[in-house]
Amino acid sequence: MKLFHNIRKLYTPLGSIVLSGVAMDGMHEIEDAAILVRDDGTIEEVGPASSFIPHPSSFSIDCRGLVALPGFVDSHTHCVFAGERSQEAAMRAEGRSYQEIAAMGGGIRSSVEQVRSASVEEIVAYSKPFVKRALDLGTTTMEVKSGYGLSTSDERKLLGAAARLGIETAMEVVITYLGAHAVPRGKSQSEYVDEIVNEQLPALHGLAEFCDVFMDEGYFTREETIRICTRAKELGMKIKLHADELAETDGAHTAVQLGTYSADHLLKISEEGIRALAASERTVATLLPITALSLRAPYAPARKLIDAGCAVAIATDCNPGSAMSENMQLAMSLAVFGMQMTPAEALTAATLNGAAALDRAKTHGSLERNKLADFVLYDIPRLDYLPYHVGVSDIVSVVKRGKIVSGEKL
C-alpha cells in the first residue's frame, strides 16, 4: 500500500455514470486529504487525513501541500501520425475555409499522404513526444483514433503504432478505428464504404476498442454511416462519431439512435439533437473548444446542451490539421472562457464524462474507492485557479495507478 497524504485539498467528481446538466457542476471537496492506494495501482480509501488509521505495511508518501485532482481523460484525440500542417494554420488566417483549405490539396488526405510514405516505427516516434507531453500536462488517459491511412493496410499500420504508443509510454491509450475518416483519391464514395464495410472492418475490428464515423457534409452521410456503424456493431465495436462540426446533419440524434458513447464536435447542433442528447442515458455530447479556436469557428453551444440536461465532455481533438494541441488545461480554459462553462463543470467534463464517453465511468476519472488511483498534484490555491492560469502548467507530479510517472518524485 501507499499512502499519499498532506494534500492541502482535493477535488472530484463522484460517481460510475456519467453526470449530465446540473449534476455535472457538484464537486466533492476534501481539505487536508489522502488516498490510500493498493498494489494493484487501486484506491483503497481516500478522504480527510485524520479519518485514516496507520496501515502497518503501507508506505507514505508526502504530498507537500498540493491540490490533488483525478487526471484528465482526453477522450477524442487523433494523435498517431506522420508530419505537420502549420501552413493550414496560416491559410485560416486568411481566411480560407476548413473546406476550402482541403479542395486545395490540405486537410486530412494531406496527413494520408504523409503517413502512407511512413513506417510504423516512424509514426510511433513522430507520434510519441505528444503523448509523453500530454502525460506531462495530466492526461492519464487517452483515447487516440486511426483514419489518416483509408486502406487497409494503412490503417493497421496506424492502430498497430497506437498499441505501441501505450506500451511504450505510461500513457493508457484507448484505441478507435477511424476509417471513415474521408475517402481516398481514387476511390468513389460508394466504392470507399464498401471498403470499409466488406474489408477494414473484418480485418481491422479486431485492433480496437471503438468505431468512429466522420458525419458530415462533404463526408459521410448519415445512411453512409449508419451502415458502417450497424457493421461494427455486429463485430462487437463500441461507437462513436464525429457530428453536426461543419453544417447540422442530423448527426447528434443519429449518435443516438445508434447508441454512440459519443457525439463529438456538435459546433452545428440543432435544437432537436441538443433534446435527443438529453434524452440518452449513454450518449455524451464532447465537445472540442481547442478545434472551434483554430477553425475561428464559433464554440459548441455548452451552456444550452448543460441546461437542458446533456452530458457534457471536453477534449482536446489533437490533430495536425485543425487542433495542434495536447493540453487538456488549455480546453478546460476555452471551456469556462470560451463556453461559459463553471470550472466545476470544466473539471467533470474533463475527466469522469470523459471516462464515460470512453465507457470506462466505473473505473476512471473520479477519486474513489476501487477507482484506479489517477491524479495529479498541482501547485495552486483553488480548483478556479486552474482554467484561470491559461496556458500554463502548474503540476508537480503526474500519478498513474499509484506511481509518479511524470514531473517531481515527492
Given for the second form:
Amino acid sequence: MKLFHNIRKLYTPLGSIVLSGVAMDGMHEIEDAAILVRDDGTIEEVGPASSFIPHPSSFSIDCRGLVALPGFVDSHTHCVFAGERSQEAAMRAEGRSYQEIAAMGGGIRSSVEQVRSASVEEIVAYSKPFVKRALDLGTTTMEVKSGYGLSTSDERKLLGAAARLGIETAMEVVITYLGAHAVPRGKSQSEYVDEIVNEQLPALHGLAEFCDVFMDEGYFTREETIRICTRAKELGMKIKLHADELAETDGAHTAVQLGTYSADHLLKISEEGIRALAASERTVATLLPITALSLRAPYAPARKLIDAGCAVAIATDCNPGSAMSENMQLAMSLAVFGMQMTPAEALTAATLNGAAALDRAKTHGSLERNKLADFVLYDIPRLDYLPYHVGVSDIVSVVKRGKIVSGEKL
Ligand code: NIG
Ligand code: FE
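Having seen the form predicted on its own, could you now give me the structure of the form predicted together with N-(iminomethyl)-L-glutamic acid (NIG)?
So here's everything in the complex, that chain up top.
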C-alpha cells in the first residue's frame, strides 16, 4: 500500500452515478487529506490525515501541502489523426464557415486523406505527443474516436492506433468507432450508410466499446443515425452521438430515445431537446467549449441545461479541425467564463460526469474508497484558482492508478 499524505486540500465530487442539476455544484472538500492506495491502484481509504491509523507496511509519499483533484476524464476526443489543419482556422478567422471550408476540400475529408496515406506507426507517432501532453495536463482517462478512415481497412487502422496509444502511454484510452463521421469521396450517402451497417460494424465492433454518429445537417440524418445505432447495439456496442452541433436536427431527443451514454456538442439544442435530456437517467449532455471557441460559435447553453436538471460533462473534442487542444483545464476555464458554470460544476463536469459519459462512474471520476487512485496534485490555493489561471498549468504531479506518471516524482 502507498499513503499519499500532506495534501493541504482535496476536492472531489462524490458518487458512483452521474450528477445532474444542482447536485453538480456539491463539491466535497477535505483539509489536510491523505489517500491510501492499494497495490492494484484502487483507493483503500481517503479522508482527513488525522483519521488514518499508521499502517506498518505502507510506503509514504509526502505531497508537500499541494491540492489534490481527481484526474480529468476527457470523454470526447478524436485524438488519433495524422496531420494538422491550421490553415482552416485562419480561413475561419477571415469569415468562412466550417461547412464552407469542408465544401472547398478542407474539413474531415482532408484529415481522411492524411490518414489513408499514413501507416499505423505513423498515425501513432503523430498522435502520441497529444496524448502524452493531455496526461501532463491532468487527464488520466481519455476517450479516442476513429472517424478519419471512412473505410473498413482505414477505420481498422485508426482503432488499432488508438489501442496502441493506450498501451504505449500511461493514459487510459476508451475507444469509440465513428465510421459515420462523414461520407467519403466516391460514395453516395446511402451506399456509405449500407457499408457501415453491413460491412464496417460487423468487421470492427470488437475493436471499440462505443459507436458514435455525427448526426447533423450535411452529415447523417436522424433515420440513418437510428439505423446505424440500432445495428451497433445489436452487436453489443454502447452508443454516443454528435448532436445539434451545426444545426438543430432533433439530435438531443434522438440520443435520449436511443439510450446513448451522451449527446455531445449541443450548440444548437432546442427547448424540447433540453427537456428530453433533463428527463433522461442516462444520457449526459457533453459540452465542448473549445470547439465553440474555435468555430467562433456561441457556447452551448450550459446554464439552461444545468438549471433544467440535466447532467452536464465537459470535454476537449481534441481534433485537427474544430478543436486543436488536449487541455481540459482550458475547457474548464471556458465553462466558467464562457458558459457561466461554477468552478465546482466545471470540475464535476470534467471528472465524474465525464466518467458517466463513458460508463465508468462506478470506478472513475471521483476520489473515494474502491475507485481508481487517479489524481492530480496542483500548486494552487483552492479549486477556484484552476479555471481562473487561464491557459497555464499549475500541475506538479499526475497520478494514475497510484503511480506518478507525469511531473515531479515527489
Ligand atoms: O467534433 N463534429 C464532428 N467532428 C469533429 C470535427 C472533426 C473535424 O473537423 O475534423 C467535431 O467537431
Ligand atoms: Fe467531436
